[in-house]
Structures are given as C-alpha cells and as structure tokens.
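Below you'll find only one chain, the form predicted on its own, shown as structure tokens.
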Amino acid sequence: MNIFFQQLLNGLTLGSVYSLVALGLTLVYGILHIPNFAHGALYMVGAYMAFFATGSLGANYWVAMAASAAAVALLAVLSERLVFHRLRHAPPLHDMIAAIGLLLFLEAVIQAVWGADFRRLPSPYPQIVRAFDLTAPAQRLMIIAAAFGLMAGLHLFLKRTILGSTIVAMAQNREGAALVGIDATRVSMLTFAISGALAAVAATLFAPINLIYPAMGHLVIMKAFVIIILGGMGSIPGAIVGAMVIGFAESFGAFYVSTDYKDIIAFALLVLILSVRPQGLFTRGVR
C-alpha cells in the first residue's frame, strides 16, 4: 500500500508541475495562437532566478519564488513586445522559428553566466510527513498544494475578474472583443506575463527535487505540448487533466515497467488517445 501511495504521490507531483507549465502554454496558444517553444526556456530561467535569489542574495524560498515569477513575467512580456508582436502579421511558421531562436538565445545567456554544471535548489521542507502508516516527503506535498492553489486562483481570476474576462473574451472571439473596446495589446502582454509567472513558479517548486541546468526546459516543453494537444489546444481543463494523465502514466510506468521508458510513455499515450479522439479530451478554447 505504501509503495502504491508513493507512486500516486509522485504522479500528483509531476502532474502538478506539468499543469502549471501547460497552463501558461495553452493560454498563449488559446488567445494568440502562438506555439511558444521558448516557454521551456522561461521555465529554465525561472529555476535559475530562484537559485540566484536564494544562493547569492540569501532570500527566503517563497520570496525567491515571487522574485523569479516577477522576473520571468517581465521577460515574457519583453519577448511578446520585441519578438512576437512584430510578427503578428507574418506566417505562423515565423512565430515558431522566432520562438526556437529565443529558446536557444536564453539558454546561451544562462550558460554564459552560470555555466553548464548541474545545480540544485535547497529544499525548504526536507521533513518527512507520516500518517496512517504512510510516509511522504513534505516538499512533494507542498508542490501539490501550491500548484492546486495556484490553479484555483487562476480559475477565479479568469472567471471572477474583469481582466480575466477580457482574456477569455479575446480567446473566444478576437474580432468581437476588439469591437467592444478590449485592448488586444494589453491582453497579449497580460497573457504572456501570466504564462511566464506560471512557468517560473513551476520551476521553483520542482527545483528542490530536480536538477537545474541550461537544457532542463527541453523535455518539459515537449511534454507540455503533448499535454495541450492531448487535452485540446487552448483548453484550460484539458491542460490540467492532460498533465495529470501524463504525470500518473510516467510515475506508474517507471515503477511497474521501467524507468528507461518513462519519458516515452507520454508520447505513446498521445498517439493512443488521439487515434481514438483526434480533437483531444476537451473542447478547444480557453474556458
């Protein structure tokens, strides 16, 4: 029972981190139709910003997370203004090429500053929690709680605030939203800021139990694209459910099959589910 619980906890941890990354990616795609391959680099930069804040500045873990989220949100807005906004009338392929170029540029900058060595963020909660004959690392429980809290907050923001409603309106009908006076530029900047902040928080949550290195965003962004395709491009519920499906599949697959196939499972699931339901698990569009 304890072994099964451990795998369940691992799956929830992975799914929670993947959800935050996929949510930012699906928001940008659902509203601006930009396949932002540079999102993985934002995730990586978020981890390094938290590492710098805790290591060099001596900041508290939560302060470092907030600083990382703010810094990456600003970086995401700058990328939208300086790169993607200028390509808004260009063919879609140009956005993809620009995103890949931005990914490589950010990786090169990080490697020039910190080098290619592996690093780790110290865990703020190294304790082990015991209950009902079960044990769980406090860090993993904190990741799950923080991620679900943030997802609930994002849901309330989109549904209960005026700013959130403008994002949903823009996703549902861009031309109609412009006709009623919604500023597309403001919504684009806000969407990229939220996307960057989510990626940074996900990286900071996961960094204490994972290594930090310049190419850490590669596999994460590939899985995030698998998740949003699986859940339905632009669907927020689909991104969360898809992330959990991938997280549990990886966790149980690694334990009961082999760790060698852990990363392949996500892509195998994508092929299997899309062969049955080509449109993904949920209706497309930000909801």
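Everything numeric here is computed off the predicted structure, so don't read it as measured data. Superpose the two forms; the largest set of C-alphas matching within 1.5 Å is the rigid core. Numbering follows the first chain given and starts at 1. Compared with the form predicted in complex with its partner chain:
- Here residue 272 counts as shifted, since its C-alpha moves by at least 2 Å between these two forms after the core is aligned.
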Contents of the next structure:
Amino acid sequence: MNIFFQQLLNGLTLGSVYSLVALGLTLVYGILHIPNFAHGALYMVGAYMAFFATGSLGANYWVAMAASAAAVALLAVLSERLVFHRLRHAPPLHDMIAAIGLLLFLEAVIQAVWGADFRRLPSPYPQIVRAFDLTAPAQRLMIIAAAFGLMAGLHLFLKRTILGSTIVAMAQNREGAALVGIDATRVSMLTFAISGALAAVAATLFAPINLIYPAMGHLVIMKAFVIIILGGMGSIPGAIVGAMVIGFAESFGAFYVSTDYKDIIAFALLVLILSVRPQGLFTRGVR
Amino acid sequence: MSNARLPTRALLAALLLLAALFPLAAPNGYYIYVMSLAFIMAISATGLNLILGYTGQLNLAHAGFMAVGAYTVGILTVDHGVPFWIAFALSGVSAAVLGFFAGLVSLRLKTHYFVIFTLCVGFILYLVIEKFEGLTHGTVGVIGIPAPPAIGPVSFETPVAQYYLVLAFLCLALWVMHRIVRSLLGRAFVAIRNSEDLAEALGVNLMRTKLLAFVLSTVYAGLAGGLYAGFVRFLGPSIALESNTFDLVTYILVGGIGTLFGPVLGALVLTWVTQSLQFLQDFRMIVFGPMLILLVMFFPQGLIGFVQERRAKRNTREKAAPAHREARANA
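Right, the form predicted on its own is done, so what does the form predicted in complex with its partner chain look like?
Up next: the whole complex, starting with the chain shown before.
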C-alpha cells in the first residue's frame, strides 16, 4: 500500500512540475505558434537563479523563488523582443532555428559562469510528513500544492481578468483580437513573461529533490513538448492532463518496468500515440 | 549557359586541387585529423541538407541516425568480427531501414509536430544506445574499432591516406547529391519545400516523395557515421545527442541552406573557426548561439546563398539593361 502510494505521490510531483513547464510552452504556442525550444533553457536558468539567490545572496527560499521568477520572466520578455518578435514574418523554420540558437547561448553562458558541475539546492522543508501509516516528504507535498495553486491562479487570471482574457482572445483569433483593440505586442510580452515565470517556479520547486546542471532542461523540455502534443498544442487543460499522464506513466513505469528506461516511456508513448492518431489525443481537425 | 558554367567548373577543379594538396601544406598531423573530421561532418550535413534544405523538413534526429550507422560499424567489427567494408555498407542500410520506419510515422506530421517528433526520436536513439549495454556497451562505448583495411593495393594505415579516403567519399557524396537534386525527383523535393499543397496539386505523391528524401538523408547520415567510426575508432553514446544535430544545422545555415556546397563550406568554416577559438571550447556556443539567431534574421541564405543572390541580381540587371535601352529608343 505504502509503495503504491509512493509511486502515486511521485507521479503527482512529476506531473505538477511538468505541467508548469508545459503550460508556459503551450501559452506561447497559442499566441505565436512557435515551439519555443529555448523554454527548457529558461527552466534551467530559473534553477540557477534560485541557487544563486539562496547560496550566494543568502536569500530565503521563497524570496529566491520570486527573484528567480522575475529574472526569468524578464529574460523571456527580452527574448521575445529581441528574437521572436523580429522573426514573426519569417518562415517557421527560422523561428525554430533561432530558438535553438537561444537555447545554446543560454546554456553556454550558464556553464561559463557556474561550470558543468552538479549543484544542489537545499530543501526548505526537509522533514517527512506522516499520516495514516503513509509517509511523504514535505517537499513533494509542497510541489504539488504550489503547482496546483499556480494552475488555479492562472486559470482565474485567464478567465476572470481583462488582461488574462486578452491572451485567450489572441490565441483564439489574432485578427479578431486586433480588431477589438487588443495590443498584440503587449499580449505576447505578457505571455512570454508568464511562461518564463512558470518555468522558473517549476525549476525552483523541483530543484531541491533534483540536481542543477546546465543540461537539466533537455529532458524536461522534451517531455513538455510530448505533453503539449498529447494534449493538443495551445490547449491549457490539455497541458495539465498530458503532464499528469506522463508523470504517472513515468513513476509507475520506473517502478514496475525498469528504472533505466523510465525516460524512454514518455517518448515511446508519444511515438505510439502519434502512430495511431497523428493529430494527438485531445484535438480534432487537421493541421 | 555554357559561358556561365565555365568559371564554376574551374573553381571546382581548383577547390579539389586545394583539398588534394592540403596534407602537403598542413604543418602537422593534427591539422589533417581536424580536416578529415570536418569532411565527415560535411557528408552528414549534406544528407541533412537534403531533407532540411531541399525538402523543407527539419529532422532533429539526424545525429541519432549518424550514431546508428557508427554503432553498426562499431558493433559488427568489434563484437562480431565482420570485415570493415561490409560493416560500412551495412551502416547505410541499417540507418535507412530505421529511417524508413521513423519516416513512415513522423512524416504524417507537419511543421512543428514533425520537428518535435524527430527531436523525440533522436532522444530515444540516444537513450537506447546509452542504456542497452548488452548491445552497445552503454556509457563505456565501443573501443578498438579497426581502421578501414586496404582496398587492393591502396591501404589506409596513415592519417594522410585516411584523409584522402574521406575526401573521396565527400566528393562521391556531393556528386550523388548533385545528381539527386538535379533530377526530376530533386525538383519534386523543392516543390514540396516551396508549397506542399501546390506540389500535391501538381501530382507529387507527398508521402512517398518525402519518405524518399528522409530515407536518402538517413543513408548519408549512416554512411557518415560508419566513416566516423572507422576514423575516430572509438564511439560513445554522446554522438547521438541532439546538440550534434544542432551543430549540423549551424553548418548548413552558415554555408547556405538548400545549396549543394553550403553544408561543406559551413562545416569547414565553422570547424576552423572553432579550432582558432580553442580557448572557448565548451563556450563556443556563446558565440555560435547568437550567430545562429543573427543569421536567420539578416542572412538566412548563408554564404553561398548570398553570393548566388547577388549574381542573380546582376544577371537580371544585365538582361534588363538592353531591353530598357531598346524601350527608350522606341519611345
């Protein structure tokens, strides 16, 4: 029972982290229709910013998270201004190659400053929670709570505020949004800022039970891509459901199938699903 | 037409002569080694250019297919004692077979979906190579791959001989690529790149043509990998990493996407730029990353594309000029 519960908890933790990353990715895709390969680098920079704030500046964990979110949001907005905005009329291939260039650049800069070594971020809540015969590390519970809190907040922001609904409007219909006076530039800057902040928060939440290193974003971003393909690119509920599917598949796969191959599971699942349904699981229509 | 061709032919002969004389001019063996490696990467990039530059599909699993070819040679020669040249031929076959099935699934997807899917395929290849220790030796890698043995009286023991072998393969690869892109099939590839809908309306079988381009490009990747295995003689899982595909994309973009010699030029230029920036090594991407962005922004045709564009402009101006004068005289 306890082992099963552990896997459930692991799956939920992974799913939470993945959904925060995938949400940022899917939001940006909804607005600009570019797969932002640099998103994984933003995630990685977020972890290093939190590491820097707690380690070198001695900041509190939550302060570090906020600082990291702000820094990465700024970085994301800068990337939109300097790169993606300028390429908005270019063929899609150019966007993707530029995103790859950004990814390579950010990784190299981080590696130049902090080196290629593995780093650790101490957990603010190292204790273990016990209830009804079940045990759970507090950090994992915190990840789940924070992620679901953020998702709820994002949902309210997109549905209940004018600013949030401008994002939804532009994702639905670009020309229509422009016709009713929505400033496309402001919306895409806002979207990039949100996606960057989400990536940084996800990284800061996940870092205490994981390692920090320059290539840490690779696997996460690829899984996030798998997730948003499964969930339908641009779809917000799809991103959350997809993230949970991948999270659970991975945690149960690692336990019941093989730890070595747990990272393949997500990709094998994608290959399998796209072989049967090239349009993804939750989408209709052609692309 | 023949007038315009002449300088190109002369230029080609001069380039070939330069490449043939390079080992004599090289100050030491290291230069020959670096140049040979650049040629191998150029072969691989030429293959990627077929699917990316001519057919317009960004396949991010290309390094994975190169690794498949390299490991075919490595495993067959080291673990099973298969003669090198047979293993080398099989490296193209194994990459093609895998490419066929990968293409069958991935080419049903378009644009971004295709790119992300191939990124995942590349990563699966990497993970399988890393984890399947029984077959691939895992992270230890394949050690002690034999050098290409002699063909008849010609032996490839020395680095200089291997340099010429690689150069010969590069020339062969370029000649075959030239024949492909000049054929009707090559025009079909370009038609797909320009507009899939239009190509289909013209009677191009989209799926079959794209699959053919994909498989051909993986054959190039596989053979380049096989050559790499025989040249470097050690293999680790890292050659399948997507960062190697990114390197190849950079070569193509710098040299000129969708041009025959672009990938070669890019591979050579960037290899030597990297060599001269030795102190940067791991940090070379601090320079190359922004360069990639600036290239797609301001210089999307690359070096060769830029030259071709200028030449085309000059030609149209020269043709337009007499017509202009005539028109004015008439008026």
